[in-house]
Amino acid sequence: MSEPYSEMARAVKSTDTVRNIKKYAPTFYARTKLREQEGKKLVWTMVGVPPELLVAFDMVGEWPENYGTLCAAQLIATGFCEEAEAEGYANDMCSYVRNTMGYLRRCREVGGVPPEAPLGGMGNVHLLLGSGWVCEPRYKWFQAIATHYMDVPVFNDDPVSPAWDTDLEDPRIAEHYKTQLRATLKAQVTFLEDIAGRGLDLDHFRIIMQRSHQAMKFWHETLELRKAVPCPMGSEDYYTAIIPQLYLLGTQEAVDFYQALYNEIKARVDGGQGVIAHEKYRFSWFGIPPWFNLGLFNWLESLGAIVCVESSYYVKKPPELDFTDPVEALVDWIWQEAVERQKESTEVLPEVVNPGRFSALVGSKLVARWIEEYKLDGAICHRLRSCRASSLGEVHFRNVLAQIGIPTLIFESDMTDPRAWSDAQIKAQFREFLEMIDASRAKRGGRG
């Protein structure tokens, strides 16, 4: 096993709630001992697939994506990459996806959980429930793994997703993506019942849908706070703060995390209060992060700079919906929200249908609307080698970007695998972009 970086280094949250995620929600980060519990099924699963599903039917998840965060986050991904690649997977391929088959080689060679995984590895699953949704690998991941490491069953969804200049107004377009989504929402919902030997609970299930939609606003409304200038919350705690989001819908925790959040970032909006006390440059960020060294933010900055809001897992404010049918009510919301990106021009955006209701890639008419919104500088894309879906059209948002007269930062790396990371070349770039921009400004006497 590879020996970890030095050079990485984890976030420091600047909000108390954040800091404080693991009590208001303890059934994320109690999974482990929630799967010892007799009766509980574990689900290994994807974001992408409605985490509401898994609640209604009192099952605990386990998302390797996830679980390939952590890794990266403790510096272990790159020994389960090297276990991956040693078995083939090439090493562009998706680094959750090596990460994740890297560790069932190791629990294979060891004959159980092998010593350096976090968490005590991703338990003993029972089914898969994975998610074809905008990136290839992931459709036959799932599949990989019950072929090769386990006898259990698997069920894969893949929305289906209109192209970018289809016209959603048209009634009829718009029943036939509905009822392709409808009848892949009750195939998933059979499925988990043949598991659960039961039925889907509506009445509990219209329950769940609600803390979802009230959890979603009160996360909408957040990130709509951080407009305000000087900004009340960075990336460093964005990228903690979306676990809720993507692991926990349908639960009071997740209502009760993003309402206290926004009691916070109200609270410092009200009160003047900002990450950095000086702020000189505003960006916004596409990509998924370096899970393996969330410290760049705060190195970021220690030199005025901060990053306002982020592509990756944006969520919009949700619809307003009929919950008399909680089935019918997810539709529409996954729905309503693909008619919402397909409007913001997702034209690099290959699939706008997310069972998840976030945003992978957004559309240019919403980039060039941040830059007024949220007052910004630039924009820095992450370009990730070994993931093609969230790195797509970044060139493209910085040509739209530049007719406007906002410079962008592209620099390459990896969300999971940081024998892609070059600390002092990247940091070297962030520095001669933020340069750039201190020239540009002094030509035409802007802020410093």
Given for the second form:
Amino acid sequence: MSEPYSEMARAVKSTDTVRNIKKYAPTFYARTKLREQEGKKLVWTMVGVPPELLVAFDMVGEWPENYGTLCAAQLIATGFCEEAEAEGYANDMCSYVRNTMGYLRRCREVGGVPPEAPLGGMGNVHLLLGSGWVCEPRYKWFQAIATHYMDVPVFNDDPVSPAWDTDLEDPRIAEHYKTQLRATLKAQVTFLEDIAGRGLDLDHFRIIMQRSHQAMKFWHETLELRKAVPCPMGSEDYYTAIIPQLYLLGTQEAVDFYQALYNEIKARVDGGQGVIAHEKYRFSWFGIPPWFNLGLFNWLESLGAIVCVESSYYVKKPPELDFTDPVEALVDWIWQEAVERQKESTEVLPEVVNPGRFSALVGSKLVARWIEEYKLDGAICHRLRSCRASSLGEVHFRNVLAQIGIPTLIFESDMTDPRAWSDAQIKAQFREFLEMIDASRAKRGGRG
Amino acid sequence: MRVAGKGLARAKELYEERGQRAKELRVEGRKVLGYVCLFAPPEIMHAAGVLPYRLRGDPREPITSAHTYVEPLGCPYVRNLFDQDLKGRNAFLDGIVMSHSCDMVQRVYGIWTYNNKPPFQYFVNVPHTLVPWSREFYKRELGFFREKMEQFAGNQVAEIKLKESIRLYNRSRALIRELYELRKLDPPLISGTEVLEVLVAGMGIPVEEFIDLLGEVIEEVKARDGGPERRAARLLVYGSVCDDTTFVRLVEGSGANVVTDDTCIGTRSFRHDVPETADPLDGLVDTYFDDFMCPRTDRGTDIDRFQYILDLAREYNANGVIMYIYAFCDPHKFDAPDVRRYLEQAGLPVLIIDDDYTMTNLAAIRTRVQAFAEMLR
Ligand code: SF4
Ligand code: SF4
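Taking the form predicted on its own as the starting point, write out the structure of the form predicted together with its partner chain.
Zooming out: every chain and molecule, the one shown earlier first.
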């Protein structure tokens, strides 16, 4: 089969909505210009911090990890990572972090934004709003930035997640965790109130939370539609479509985007239209993708393989909530999802209490259910050398899936740093995996 | 039944036998729980009549069994502990207790207990930031842990018992500090390797016996001729869990004396006594949450948060620091560039060794340590 894709390719999107995402989320994409014009406080923040809070305080956000994906896509990240390593940040540390540290080192070196920085750089930050959710690198990252490069106020939230065998049915235990969650969110609000010089406007925040809930409902329902055969949307669209969910929740832009996407995907399903006409293999994907090479998904599709569901950033069905007290609604939302996730067996997913309300890895019971519901032929795990949070546990999944007869491919690379990509070797691994599935089908006389 | 050796010889024996004493006590009916980090305070287990046995890795043995369940990209120390468990080395234990010292431990706890279920398992959760509500969370965790220990051991952990355990552990801390005093001399009266043998020996025996052992060791060391030779390089070792003497032995065989440390099993664990508070859990929170200097705890962004390392170095007349850090250890690696900068600016040379716990690059490490020691002459 011919392979028209180059080694490091940008993804060719399949949906109009995602292709035109800039139309739906113009303020996100024009954020550098906007913050210059508006003179608002610029916050560096991260996923895991409820984006609704930035909306409520009318603060402009920059997400260094998103900037990392951008640097990765433009193949600039290697240079920044090397800068960070020269500063003493080890090369097994998170490459989003190394990308940021290298960027900052270059800023110091040139006395401003380095010319190679995409989008005109990350702006002059006034405060760092971090999160202890999902991994230690996250709060250590902002701590290190403020120790090493700049003196700005920092707040890291501290949402503690139960171990997989903790009994959340015990009301004492549930209250114990919920108390911590509520306290850390309230402290985050107080920190922002101090910086903004005004209290949180609850009426405004209620509207923001309702919008957020609406957007997430549309998004979840869209993900459900991907169970259809043929699958109406692949990872090349998914990994761009997560942008509003991660960074823009609480805005009308996010609602409009997910509503439009839902409509488009629904029409596809109703018309029996898939991303590829002849699906030979349907997969789930674990881990963050290689941002510098999202074209990989197009390449897979050229081989008849489609990814129908991804573990990272996966959104569950939002629970019904009472928005009278919108802060409490947020606490409830996070907590109810945590309890649900824990039931899905979270032996390798300790971070269920997630203020961002999406997944990193998912539980082994949920994976088994996905196999049925999405009619999957196998799982693909991207083992990230520099991210333990999304990689450690993939072998465990492989074992769980093997017990129900589902094969898993684990391949190693990185999310940001293209030095970890070896094209020929990785593609050979994929081909072998597909051949293996063919062979076992031939043996069983099944689909193929 | 105690074996004949005394003092340093006894410590060495216990160090090498790996759990022999705990096994004897188990036969005598004592319940023994393996634990991974001090965030699950041994005082609470002790007060319930349980023998807390700190799990050990074995760097001399490559990881083989654990690969079946967990990828190679994660803390090599924790994976090594799991590997030892899979190989049956913990068969004498009544169960295991782990705590959220860091993400690695919590993740591996899940995979471990799912795939190799121990007779009893428990996880003590620990927040990361030094704020009042996180302290309260940890205090409640300790309360739950205490209840769990009562159920497990069938013994009530009365306040008075817990206070007594705290006093005993504080006694052992005071004795360790006394032992460390002997390292301040030039040459030190006791080597870093010997000290580590004593500390690791203490992790596997009842605190009452450890107190006796420490007493013997102090007496013996004070009286002996022929401790370590005088060396120009007097080093502080900073880093992750060091539960094996291979590395310190290598440093001391490369022309240096190791005179103090900032490690989990070393000074971090005994610099501060547990205050004897009205509610004993408050004292435990003070010590294990606030004062335990693991970089997994967020202590803000002021670079002076590293001053305690400088103070330690000065107190022990160290003239160089080796940061011994394991692969994939995020908590330590994030601080490393700043710790290094801070110490170097204060005139203390620093060498960073990034290792995989098993010292597969022994020769390369030796060369670097030798060059570093040479430089300090
Ligand atoms: S989850 Fe992974 S990629 Fe994200 S910040 Fe943590 S280490 Fe980095
Ligand atoms: S702090 Fe570092 S050395 Fe200790 S268990 Fe965690 S990753 Fe391993």
